[in-house]
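Just one chain follows, in the form predicted alone, and it is written as structure tokens.
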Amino acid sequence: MIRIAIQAKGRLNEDSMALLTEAGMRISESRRKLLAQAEGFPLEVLYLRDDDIPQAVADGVADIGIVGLNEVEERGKDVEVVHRLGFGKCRISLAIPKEEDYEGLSWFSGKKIATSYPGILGKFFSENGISANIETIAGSVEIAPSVGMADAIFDIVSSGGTLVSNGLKEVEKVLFSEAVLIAGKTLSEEKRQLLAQMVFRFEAVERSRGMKYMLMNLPQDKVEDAVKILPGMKSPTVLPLAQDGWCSLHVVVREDELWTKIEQLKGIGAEDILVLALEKTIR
């Protein structure tokens, strides 16, 4: 049995639970407590605040965890980043009042910066030779300049809309974050094996995202043309049909290329094209 810590609520919780479910690790919401056992895998799920997850993993309270890279960097705990999960993407940036002229990092020298991430910001300023007053506050960081609490802020940015609505502009992107799978440094060999199995399942789910499975009927003499259009994962699968001179071609394609490929295939005589959802890709 291996124990994973995930965020108790919020978007990261939703994405983490969806990933576990897609990977065959089902947790019943009706039985959800602080600690819940999954079905389909020897896994316990521990629900915590996101900023407590790195410490819980470092201390061995949980064996592994799903948390934002920003929290891993801020807490500075002795954990291993095992796998980047590709969701929960954001950045932590420096922002200043929009009317201010900005010509470089020297603008921050001697200024007061409000943030919930003093560790990351302190390291960044130290590496760049900037001496500033870092003011640690929790929540509503973006209002600090407008109420006179700070000259600038260092905070999470997703779309940038919150900055604009508070009269701020983003001037330095310091850290790009996403959800990561972390592990303690002292896992037993048995738990290391379970972790490897979990990562294998996650990768199978991730490879299927943004992909579609296509099959179509095609004149046999057009197979080479189709292969040039659809290289596939190795190459397309070609199966003979009962009708002479025709075959069935099967291939996996990227969803963002789907309609372009369909138009090209129709152009060489493909018929009866089916597009199906792709759930898992195992290698």
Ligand code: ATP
Given for the second form:
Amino acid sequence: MIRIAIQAKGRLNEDSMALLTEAGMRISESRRKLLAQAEGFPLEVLYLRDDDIPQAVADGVADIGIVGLNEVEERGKDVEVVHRLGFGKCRISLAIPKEEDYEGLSWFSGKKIATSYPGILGKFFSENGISANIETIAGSVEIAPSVGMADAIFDIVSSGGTLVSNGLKEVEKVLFSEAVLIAGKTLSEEKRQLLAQMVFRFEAVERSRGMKYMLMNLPQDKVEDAVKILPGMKSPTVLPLAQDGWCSLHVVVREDELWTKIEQLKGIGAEDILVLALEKTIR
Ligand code: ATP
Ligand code: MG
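Having looked at the form predicted alone, could you now put up the form predicted in complex with adenosine-5'-triphosphate (ATP)?
Full complex below, order starting with the chain above.
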């Protein structure tokens, strides 16, 4: 049995749950408890606030956890980042009032900066020889400059829209974050093995993200042209058809390239193109 801590509610909850489900670890949604048993894998799920996840994993309350890299860095707990999960992407940046001239980090010397990430900011400033006043506040960091609480902020940015609507501009991107899988450093051999199995399943799910399975009928003498249109992947599978001179071609394509590939393939005579969802890719 292995115990994973995930965010109880908030931005990472849904993707964390979806990842576990797609990896064959179902958690019944009915009457969700603080601690739930998964089906399909010897896994317990502990629902916590994201702030508490690094500590829970460091202390062994949970064996592993899914949390933003930003929280891992901020808490500074002794945990291992096992795997990047590719969702919950954001960055933590320094932003200043938009009318200010900005010529470099020295702008921040002697200034007051509001943030919920004093640990990361303190480290960044000391590495860069900047001495500034870090004002820790729990929320609504972006309004601090306009109400006179601070000269600048250090906060999470995803699109940048919140900054603009508060009259701020992003001047330094300090940390790029995404959800990560973390583990305690003293897991038993049994738990290490379960963790490796989970990572294997997560990778299979990740490889299939944004990929489609495509099959089509193609004149036999166009197979070489089709292979040129579909570079970068292993050769497509070619199966004979009952009708002479035709074959069935199967291939995995990236979703963002799907329509250009379809148009090119139609151009060389492909017919009856089917596009199917790709659920897992096992290597
Ligand atoms: P909790 O109640 O669990 O403490 P929270 O309010 O601290 O939740 P959320 O706003 O749910 O946290 O964000 C969780 C994580 O999602 C962040 O720590 C960060 O890693 C990631 N994230 C991705 N994009 C954003 C964004 N635009 N704003 C805030 N967090 C983001
Ligand atoms: Mg939090």
